[in-house]
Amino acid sequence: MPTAKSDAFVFFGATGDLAYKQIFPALQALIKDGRLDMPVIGIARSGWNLDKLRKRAHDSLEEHGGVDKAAFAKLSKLMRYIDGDYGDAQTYDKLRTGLGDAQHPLHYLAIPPSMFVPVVKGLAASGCSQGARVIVEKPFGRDLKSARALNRTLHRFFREHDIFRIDHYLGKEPVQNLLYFRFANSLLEPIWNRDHIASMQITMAENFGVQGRGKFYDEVGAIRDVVQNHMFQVLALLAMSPPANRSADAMRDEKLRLFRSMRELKPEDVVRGQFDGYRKEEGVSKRSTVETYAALRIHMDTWRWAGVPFFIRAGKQLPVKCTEVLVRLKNPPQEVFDAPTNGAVNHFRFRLSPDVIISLGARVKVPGEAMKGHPVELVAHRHVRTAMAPYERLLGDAIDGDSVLFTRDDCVEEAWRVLDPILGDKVPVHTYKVGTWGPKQADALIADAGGWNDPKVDAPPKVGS
């Protein structure tokens, strides 16, 4: 498998929102770290020129992290700009000329998914795909059928190990820490199975709405936007078996085994919600049935996890902005002392944002003669404000040809297989009030497993039934 470093960085959608918020800051950071010294070619159909793109990059950096004079000067020197339509062969002829002697360009498709196919075909027809890698932004299709079609098209022109399906969530330091904590320590593995774990739940809460992206969101919804990718990836890190080694294929092989063990979802395993007022958002249909909230109950047919329910919920306009995992352990087989009043005696809690928390929930004796206890948490807490930004990590890895943090074709298709039966309007949508934890129907989904754990950002949450 080739390991040659990319020698040119090309990004389609150079004048777009993703480039402004993420790509320019990542490129400057890579230059500061000494990891980027190659032509940086922006392509868009905006009628711009190079000076305007440089100004756009400067404005982006001022707003997102600050301008480093030396690094920005180098970035400006490396930058090129090609203005043209993605369906016009001349655009790719200009790119072929602009690449010069580059043998291993990296093409980043920071564009709407509808444009992936014409751009990939244009790259191939002009010879720009020869020896190249390609980065594809999520969503990777809208369902199993479209994901398979997209993969077939990509495989016509690129080998699988040259395709980098980017999910910025996998580049986050706290998510990486979850993977490291599981497999760098021996304390979890003896109990990380159906004999000791009663349930797991993952909450990804956002305390804001669609933020002007109504038209986009109304075509996607919560399940396609964050569940199929972000949340399934976190679930995989929690439940996968240890990989044989650190290689990309070893990691992704274990994820694939896990996804293949997941049962296809049924309507009774899913609750969809829509926050009150969503249909008034600009770009949203007045009759929209798209979910802004989703709760799912997942079962896996494996020796390790048979009978253990996994719960996922994600939603907008919830009380806090927080992503948290709660692993409830089974209670002791006999109550020697007082019976706990809050359901679970022990738990692990992994907070992934906005801060990083790894904690163990237990019961300890209260002072006095009575043998009574109360719940406490043993907390290891650290901030990650200076951590490498996800896009810097992921773009740097793609440049180096390291695909460990990127998603493979078969994993994408297996995730869609699980979700396919409940996509669209097969599950009704329930309205919920802004600032609440979603529709009440979601409570019944997890009632037998102790109820949802509602994260609190300003203090450690109380874990109850």
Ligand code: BG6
Contents of the next structure:
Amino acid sequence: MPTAKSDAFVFFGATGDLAYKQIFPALQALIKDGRLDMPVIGIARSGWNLDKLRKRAHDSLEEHGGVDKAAFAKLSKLMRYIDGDYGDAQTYDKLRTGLGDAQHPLHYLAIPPSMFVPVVKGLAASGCSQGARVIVEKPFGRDLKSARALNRTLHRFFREHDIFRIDHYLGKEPVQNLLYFRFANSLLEPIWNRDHIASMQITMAENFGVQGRGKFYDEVGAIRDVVQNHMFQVLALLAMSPPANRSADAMRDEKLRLFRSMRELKPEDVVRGQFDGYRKEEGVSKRSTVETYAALRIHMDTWRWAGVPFFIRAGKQLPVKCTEVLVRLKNPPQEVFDAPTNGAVNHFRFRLSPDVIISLGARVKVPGEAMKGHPVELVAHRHVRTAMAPYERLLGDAIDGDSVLFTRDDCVEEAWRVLDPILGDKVPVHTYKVGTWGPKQADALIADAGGWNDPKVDAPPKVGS
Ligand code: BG6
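Okay, that is the form predicted alone; can I get the form predicted in complex with the ligand now?
Below, the chain from earlier opens the complete complex, with every other chain and molecule after it.
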């Protein structure tokens, strides 16, 4: 498979929010690391010029991580700007000229999904798609049908291995570590199955609302925004079988096998919630039934996981910002000593943010005459201060043509297949109070598996402590 490095970086949506928050900081970091030395062409239809875009990049860096004088000077030099409508052939003619001798441009579609098709067609008609790669932002489609249609359109102009579907969770250091910890050690695999594991749950809690993205969010909701992509990717890393090697296809083949084993969801496997006050957010319909919280119970039909329930819950305006996995092990077959007071005796806990925790929950004896115990956790804990930002990692990989951290067409479609039957209003939405753990109906979903684990987050220590 050709893995020639890209020789021009083109980003559509150059004046937008994603460029401001993620792309400029990632580009500066790549330059600092010596990984980016090629024309950087921003495209938008904002009536801007290059100086305005440079200023925007500077503002973005001041707000997100700081300006590195030398790297920014280089970024400014590499930057070009094309102003034009995405439906206008002239925009792409200008791009063709701007690309000059570049043989392998990388086109990043940092634009709303409704614009993907006209842009891809424009790239193809002007010859800008030749030898090129394309990065597509999430959400990839709205359901199975639209994801298939989008894949079909992309495949008309790009080969699958030149399409990079971004999911920034895969670029996160602790998410990478989950995969590493599972398969770089021999201790988990022998017990990672239905004989030893009782259930798994993932919580992605956010203690804020839609942060000015009401219009976008109200067309999407929690299931499409974070479950279909971020949460399903974490679930795949937790439950997939060992890949044959670390190549992109070996990894994604195993994920695909896992997604294929997942049963299509039924309404009784899902609880949807909406925080009180959501309908008053700017851009949100006054009668919106879109969920800001979702809890799901998932079943996989494999020898490894038959009968083991997997739970996901994700929500906004919950008590903390934290993403955490809890794997409950089956209890010993017989209570030789005292009975545990609170359910599962053993567990693994993987915290993915804001800090990184891997812990093993166990019972140890309380000192004294009686054979009585109490629960403890053996904890490996780290604060991530220096981790590479996900967008830097992912854009760097796309420039190098490495798709291991990007999602493949078949995996995306399988994930939609599982969720398709419960999208929209098939499941009622319950209101919950801001700062609570979501609608109480979600408790019933997991009651038989020991209930939800509500992560507790301490304030981060001061830098230098
Ligand atoms: C984005 C979602 O993909 O992920 C947001 O659109 C969500 O709604 C965000 O807040 C969470 O990402 P992170 O990296 O802050 O956990």
